[in-house]
Each structure stands twice: as structure tokens, then as C-alpha cells.
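Next up: a single chain in C-alpha cells, the form predicted alone.
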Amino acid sequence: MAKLSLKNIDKIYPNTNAKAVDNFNLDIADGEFVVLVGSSGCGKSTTLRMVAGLEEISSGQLFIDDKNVTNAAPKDRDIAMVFQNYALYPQMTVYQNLAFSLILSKQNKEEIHKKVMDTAEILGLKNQLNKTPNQLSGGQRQRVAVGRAIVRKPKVFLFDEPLSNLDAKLRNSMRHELKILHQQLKSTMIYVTHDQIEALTLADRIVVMSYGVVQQVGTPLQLYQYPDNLFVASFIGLPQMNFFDVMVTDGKLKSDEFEIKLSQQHIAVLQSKMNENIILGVRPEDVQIGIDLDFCVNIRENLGQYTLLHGTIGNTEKKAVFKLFGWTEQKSGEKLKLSFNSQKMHFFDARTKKAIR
């Protein structure tokens, strides 16, 4: 285990002056699980391979248990990574594949096969020691994976994307599975997704990036419930948040579509915002039948537990998305009165696209 330090860390590839990453600056406490999330493109892979050594670091520092490692080779730096494609050696059996690094090593057969049967244990791959990675599922297969790295007992895990490759049904189930090794485990562990599900669930702390920037780090229920901006509160939650342009004036907020009645608390905190456009972000789980809101139904998805409404607002083609609970029957063109939690009503600057708290 392990705590790391990441200190201003930029990447600029050669004959561009485009940052992949800018100034980004993380302390990762020993033990703890944290995953960086972002859509393709963001800079995420490309800070974890710079953790991992894979990428050089063009300004900044890396450190880990307080040595710097910014200009150390990977064997050098005591970690482990699990890749998206497995990168299991066809040739070998699972014992060979889980044995490989500490045969590199040198270590004594004795201890190699404690560690792997150790590790077999561990993920469940002990009748399966003898097969070759063509005969396993793609569960099986991502499970071995991340046995060639616990074998190695490093001081740091690092995960870029290790099941977007597996169906849905494998996916949540390697989820749990990775979490329930990390308490085992007990490791320092840095995950990379773009799949915000496997960020919420499995995370101490989510990192959210854009364009190589740091949008917003928090624990899950932080983000979900305070974003920072109008991007962190796009990308967490599904579905995503719906937006409207609305005017703070005269104790309310006014769009084109509805008018809704400020509290004491919200004219408090809207105070220096009267008489301007703001933008009001609603989760879709937040609303329930109400007066405010003239909602249109085009799409009616009941998913058991509750319905997706996807249509639009009062006369206009604004779309939204509103999540009712239970089994609902309303029908394409069926027109409903909503309201909004007040409580869970969110606030962004119009220009900056910062939350107003």
C-alpha cells in the first residue's frame, strides 16, 4: 500500500501546444480507491499511464510514499496495471500467466506457488489453473488479469478501463467483485472509466475531467449532490440532469415555459443574481405531479421499479427527461402538470457556468 502524490502535472505531446493534461494536482491518501472519470479524450488514460510510467511526465512531479518518481522507469516504481484487453500469454495456463512476474523475479518455486494459489483463491480461479485463456469466459479471463498484478503484492493498483470489454451482465458483476477486493486488498487503487455507474459505485473519491482539466474531486454522494458546474452536473447522474434558461426576478424564476415561486432560502442565495438569466438544473428524479410544469409525453420507458418519461416542455420542442416511480401507464401525447423538488433545485451562472451556492 501506498500514498501518491500528483503535483502539477501537465502533458504536452510533441509539435502541438495542446495540453492533454493541465496542472493537475490529486494527493491519494494510502488504501484509498479512486477513479478518474471523464468522456474520450479527457486526459485520464493518458494520467494513469503517466503514473504508471508508460507516458513521460512533461512538467510536474509524481510522487509516491513521498519519493519522487517523475523520471523513474515503471519497475521502478513498485506498481501494477490491469489493462482493457486482458494481455494474458495465449500460450500459457492460467498458473503460468499468474507466475510469470515473480519467475522473472527469481523468486524460490515454493513461495511462487503460495502466492498464486493464494491469489487463485482469492478470485476464484482455482479449477481453472490449468486451462489456457482461449478456454475461460471474458470474466474469467479479466479475473486472471488482475491475479497477475495482486501476485505481485505492489504498492499501488492502476485499472484503465478493465471491463468495457465484458456484456452488461459481467460487468456489474466484476464491479462488485473489484470492490470487494479492494476491501480485502486494502490497496491503494486508481481506476480509469468513462462510465460514470462504475465510478459511483466504486470509488472512495471520483475525479472529473474535461479537456485535460480537473473539473471537480469529490466522493460520489459530493458530486451527485453539490456539482461544482454545469459539466460535472451533465456527466453525474443518469439520466443526466435537465437544463433551463430561467430570470431570478421579483422573488421567482421565470422562463418561457413555467414560473416558479423562490423560498426565503433560495432569494438568499440568489440575491446578487436579480434580474439576470441563470440556468436551472433539475434531476430527472426530482419532480413529482404537480401545478408548475406543462410536460408533454413522447416516450414512456417503464423500467419495473419506475418509468422514464422522455417529451417535452408546454408548447415548445425544450426536451426533457423525468423519472416517476413505479409502473406508469402514461401514453404518447398525454399531457401532465409537474412540479420540482424545491430542495433539490440546482443554480449555474449563465456566463461562467459555475454553481451558485
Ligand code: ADP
The other form holds:
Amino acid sequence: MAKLSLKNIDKIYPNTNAKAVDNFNLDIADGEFVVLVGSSGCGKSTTLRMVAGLEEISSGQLFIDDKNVTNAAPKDRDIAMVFQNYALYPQMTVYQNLAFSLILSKQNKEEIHKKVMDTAEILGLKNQLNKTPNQLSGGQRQRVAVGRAIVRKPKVFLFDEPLSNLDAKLRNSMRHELKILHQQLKSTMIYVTHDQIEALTLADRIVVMSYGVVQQVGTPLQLYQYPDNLFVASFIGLPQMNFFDVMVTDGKLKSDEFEIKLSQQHIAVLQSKMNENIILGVRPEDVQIGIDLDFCVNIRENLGQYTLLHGTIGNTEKKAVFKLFGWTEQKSGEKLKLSFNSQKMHFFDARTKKAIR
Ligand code: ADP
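Can you give me the structure for the form predicted in complex with adenosine-5'-diphosphate (ADP), which would complement the form predicted alone we have just seen?
Okay, now the whole complex, with that chain kicking things off.
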């Protein structure tokens, strides 16, 4: 178990100009599950690999339990990493795969056996110990890969997209297993993914990155309810939040598509934006049948508990998607009147793209 501190960390790869990671700052508490999320190429893996010591830190400092390990070799950081492609030894049995790092570190036989059996118990691998990786399913292989990390009892676990090679169903069940594992081990874990569902469901705190820069750090709820900027607002949430260009004027939000009367509370928040254009964000679920805007249904998707309606606003081509609870039966071309949930509207500065609160 360990706490980590990443201070002003930059990464510039040789022969490149742009920073792959730009001034990354984060304190991670002992036992915390932190998920780094963002689109491909945003610097998540590079950050993780710098923590592991697999990639040099160009500038800045890394502390594990207050010890400066910025330049320490990977083996001296007491960290274990799990990759998406398992990295198991194909010719070895599950038992041997689990025992391998302990044999290398010259632990005695009984101790190794106990640790391997404890790990196999935690991961439900006791009946697979004599098999080789090619005799296992994808999920079992990934469990062995996780086991190889657990068996060493490292201070910190690093996961680099560990579930992305699995099919959707297995991904869900492995996600649950990882959550339970974290609850059991109470270890510090840093997990990289491009999948916001994994981020929302696994993390104590999520770090959203874009182009090497941290956009926001917060609990899943903070990021969902109070995104700091347009990027986070659009990245977290599925389907994505709807955005509308609106003008704040006469106590209203006016757009080409609709006019909405503002509450006193909103007028206070938007005081400095009177007669200016801002961006209004509305999550698909934050609407109800109402009075404020016309919505023409284009496609309906019934998903059981709720229905997604894709369509256009007013008489314009402006697209939006809304989520109605329950199974509804609107037809293509049908017109609805909707209202936004005024407590759940998000406002963003049109120029800086930052949230206005
Ligand atoms: P992510 O994990 O978010 O997909 P990466 O950390 O792998 O992103 O990459 C961040 C940026 O650094 C990308 O622009 C990528 O092209 C670049 N990059 C990654 N590895 C190298 C490398 N070895 N040499 C040069 N550029 C690299």
C-alpha cells in the first residue's frame, strides 16, 4: 500500500516537439483507485509508464510514500503492472506463471507455494493451476495476468487497458471482479482506459486527459454533475451531452431553436454574460415532456428501462438526443414538446469553453 505524488511531470519523446504529457500534477492517497481516461493518444499510457519507470520522466518529480523515485529503476519502485495483452509465459503453467517473479526474487519454496495458492484462491484459479495459457479462456488469462501482479504484494498496481481485449460480456464481469479485488486488497491502483464506463464504475477519482493535459480530476459524480469544461462535459456521459449556442438576454436563453425563461438563480450565475453568447449543455436524460422546445423524432431506440430519441430541434437541422424513462413508442416524424430540467442545465463560456457556475 502506498501514496503517490506526481509533481509537474512532463514527457517529451525524443525527436518530437509536442509534450505527450504536460505538467501532470496529482496526489494519490493510500488505497485509492484512480482512473486515467481520455481519447487515444492523450498521454494516459505514457503517464502510467512513467510511474512504472518504463518511460523516463522528462521533467518533474515522482514520489512513492514520500520517497523520490523519479529516476529509480522499475524494480526499485515496488510496482506491478497489468497490460491488455496479458504478457503470460506461454510454455509455463498457470502455477509457474504466478510463481515466476517470486522464484526470481529467491523466496523460499513454501512461501512461494502459499502466496501462489492464496492468489489462486482470490482469483478463482485453483482448478486451472496445471493448465498452460493456451488452455484458458480470455477472462482466465487476464485473471492470471492480474494474479501475477497480486502475488508480489506490490505497493502500487498499474493497469493499462487490461480489459480491452475481452468481449463485452466478459469485460463487464472482469470489471466487477477488479472492483471486488480492490475492496479486498485495499491497494493503491492506477488504471488507464479510454472507456468512460470503466472510469465511472471503477474509480474513486477520475483524471480526464486531452492532448497530454489534465482537464479535470474528481469523483465520478463530480465529473458527471459538474464538468469543468466542454471537453469533460462531452467526454463523460453516454449518449453525449447536447450542446446549444444560446444568447443570454431579457432573463432568457435564446437560440435559433428555442427560448427558455431563466430562474433568478440562473440569472445570478449568468450575470456577467448578459447579451453574450454562451453554450448550454443538457444531458439526454435531463428533459421531460413540457412546453419550451419542439422536437421532431427521427430515430427511436428502445433499450428496456429507457428510450433514446434522436431527432432535430424546432424547424432546424440542429440534432439532439433525449432519453425518456420507460418504453415509449414515438414514431419517426412525430413532434414532441419538451422542457429541460432547469436544475440540470450546464453553461459554458463560448470562448474559453470553461464552465460558468
Ligand atoms: P494514450 O495512452 O492516451 O493513448 P500515449 O501515452 O500512448 O496515449 O501517447 C501520448 C502521445 O505520445 C501520442 O501522441 C503518441 O503518439 C506519443 N507517443 C507515445 N509513445 C511514443 C514514443 N515511443 N515515441 C514518440 N511518441 C510517442
